[in-house]
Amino acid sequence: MNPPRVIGHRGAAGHAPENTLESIRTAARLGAPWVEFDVHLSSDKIPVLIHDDTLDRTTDGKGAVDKNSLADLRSLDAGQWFADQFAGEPIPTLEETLLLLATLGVGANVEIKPTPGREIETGHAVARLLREQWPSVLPPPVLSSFKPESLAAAREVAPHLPRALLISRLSGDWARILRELDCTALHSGHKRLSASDAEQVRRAGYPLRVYTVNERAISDRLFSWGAEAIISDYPDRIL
């Protein structure tokens, strides 16, 4: 089953603090059938939802994510930076996120977001948990990453789960990497994407999914170029 045309970015990051359970709930309330979120490892190797390598931007903590245990991470506030109404929102584990997805009936694009040097370890850990605990009531998740090493590691552990390569622009050996990793799609940034780029991807035989698109006019143009899906902070705008 292919992902839907609209996927909420980091939940619904325009409306709620990114990569939190509340952001995912918000995306579901807005009608997003799928969400995207980012996964790092704690120091004790537990997959948790957070985008940056450091805690500073999206929590009241400081320092590297992977230097903190799960207990340390769970003590932080990951909501108040966005708005006071979200004060006390914790950093969620991937495991509890899967339980929420099952309850909501929402699918997911899981981005493997490793701290530098932990690409393989993170790919293994995320894929293993998804292999063992992904809710059977949901369509299979898509595993994406900017790091080919993480996608290769995920394939070792859960070869049946679809993979997508993330790129910021269409350049380099993207087609070779997609082939070598048996990827099912390409996920590209929209700012430097052209109609000819989109045509290249289609001719190579891969679905094109585009991030982070927050304006309807841009999404309409991308769909006209053949994009399969749009990933947005404001899924309600695109829907």
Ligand code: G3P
Contents of the next structure:
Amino acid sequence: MNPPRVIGHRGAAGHAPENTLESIRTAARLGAPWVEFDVHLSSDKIPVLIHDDTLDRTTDGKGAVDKNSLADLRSLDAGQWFADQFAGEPIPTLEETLLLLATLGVGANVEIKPTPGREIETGHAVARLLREQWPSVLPPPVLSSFKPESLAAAREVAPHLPRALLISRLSGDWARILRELDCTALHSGHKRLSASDAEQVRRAGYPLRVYTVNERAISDRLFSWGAEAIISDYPDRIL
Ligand code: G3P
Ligand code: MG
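Rather than the form predicted alone that you just supplied, could I have the structure of the form predicted together with the ligand?
Then the entire complex follows, led off by the chain already shown.
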């Protein structure tokens, strides 16, 4: 099953603290059929949801995510930076996130977001967990990454799970990488994407999904260029 036309970004990052369970619940409440979120590894190699390599922006901790054990990470607050009403929201594990997705009936685009140098082990760990614990009631997840090494590692462990290459703009050898990694789609940033870029992707035979689009006028234009899906902090604006 293909992903839907609208996917919540980091849950619904415009409305709730990104990459938390509350952000995913919010996306579901707003009607997003799928969410995207970012996965890093803790120092003890547990996949957790967080975007940056460091804790400083989105938690009350400091320093590198991958220098902290799961127990350390679980003691942090990942909600209050966004608004007081979200104080106490923890950094979720990928495992508990899958349980929530099953309860909500929400699908996912799981972005493998390795700390530099941990591309392969992050790809392996994320794909292994998805292979073993992805809820059978949901359509298969799409694994995406900016790092071809992480996608290759995911393919070794879970070749049956669809993969998408992430790029910020269409340049270089994206088509070769998609082919070599048996990717099923391209996920591109929208800021430097043109109609002729979209046409190139279409001619290469790949669905195009575009991030992070928060305005309806822009999503309308991208859909008119043939984009298959939009990833948005405000899925309610695009739906
Ligand atoms: O997966 C789409 C988008 O999330 C990629 O960029 O930096 O928001 O993870 P970023
Ligand atoms: Mg992301």
